[in-house]
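Shown next as structure tokens: one chain only, the form predicted alone.
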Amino acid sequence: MSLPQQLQYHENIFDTQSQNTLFDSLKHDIAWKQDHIKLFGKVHPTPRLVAWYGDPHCTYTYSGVVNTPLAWTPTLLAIKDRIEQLLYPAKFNCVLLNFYRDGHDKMGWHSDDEKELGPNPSIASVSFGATRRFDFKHKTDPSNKFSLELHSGSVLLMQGDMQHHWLHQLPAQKRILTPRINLTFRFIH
């Protein structure tokens, strides 16, 4: 299967030892929280833990939740530097982290199309831990869909008009018993 030109997938950007070290550092050093979202008049906890880090001006709102950034940690800056070297000339000034504790945790269909990200955002998704399936479907032709397996140490870059035309999700995979940490590096204008 060939990927849309707006996607780049890079495996094994971090070696196994680095993956394990970075996963442990992120698991223990990040200020994880569980947000709540309102759906159909009821408030529900998000089915994952989240954190928002970045430059001081990088306030970000999604699903009605306002996120004020925490200051970069040395681990996050090291990962950011590695990703910016790989994806040059891409630059990022913030990161949304998601901690999927097991295969029950998930993220529903959405596009990263908030106005703070600009018209054609570049979003670099970095994975550590369990391999999880990542689904895409076209907004105007839902039969046009595909999936990728995001492996630990990999980077997926979504760029150009990807967010205009495609939705993506990380579905529940209840047979997965181990955790995954995902970082989505972004640039807030």
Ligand SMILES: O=C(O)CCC(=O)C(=O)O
The other form holds:
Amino acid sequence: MSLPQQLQYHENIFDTQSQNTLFDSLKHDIAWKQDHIKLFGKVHPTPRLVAWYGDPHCTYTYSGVVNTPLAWTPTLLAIKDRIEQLLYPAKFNCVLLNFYRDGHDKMGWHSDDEKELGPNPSIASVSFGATRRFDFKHKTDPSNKFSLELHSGSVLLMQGDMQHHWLHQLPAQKRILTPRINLTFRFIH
Ligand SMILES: O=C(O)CCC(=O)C(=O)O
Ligand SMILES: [Mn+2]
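Starting from the form predicted alone, produce the coordinates for the form predicted in complex with this ligand.
Entire complex below, previous chain first.
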């Protein structure tokens, strides 16, 4: 399948041993927290754990929650350096981390179109742990859709007008019993 030109998928950017080491250090060192969302007046825990790191000015409103970034850790800086080298001249100044404990955890349809990201954001999505499916659906033609398998050690770059025209989701896959960590590196203006 050919990908839209605003997408690049790179596999094995981190070798197997680095994938394992990075997964473990992120699992233990990141300040994971449980967010909540309000749906029809009822408060629900979001079906994943999250964390927000970056340069000090990078406050970010996500699903109605204002997030102040925690300071970069050496592990996060090392991953960011590798991604910036791969995607040169792209630069990132913050990262949203998601911890999917098993295949019940998920993220629903959305675009990364928060105004802090500017009109055509470049977003680099790094995965460690379980392989999960990632779905895209065109906003005005929902029959136009496709999926990717995001493997451990991979980097998916979404750029250009991708967020204007497409939604994405990480669906539940209830047979998956093992965890996955995803990092989306972003640039806040
Ligand atoms: O977990 C993923 O692969 C996607 C995460 C995502 O879309 C986001 O953080 O905005
Ligand atoms: Mn997203």
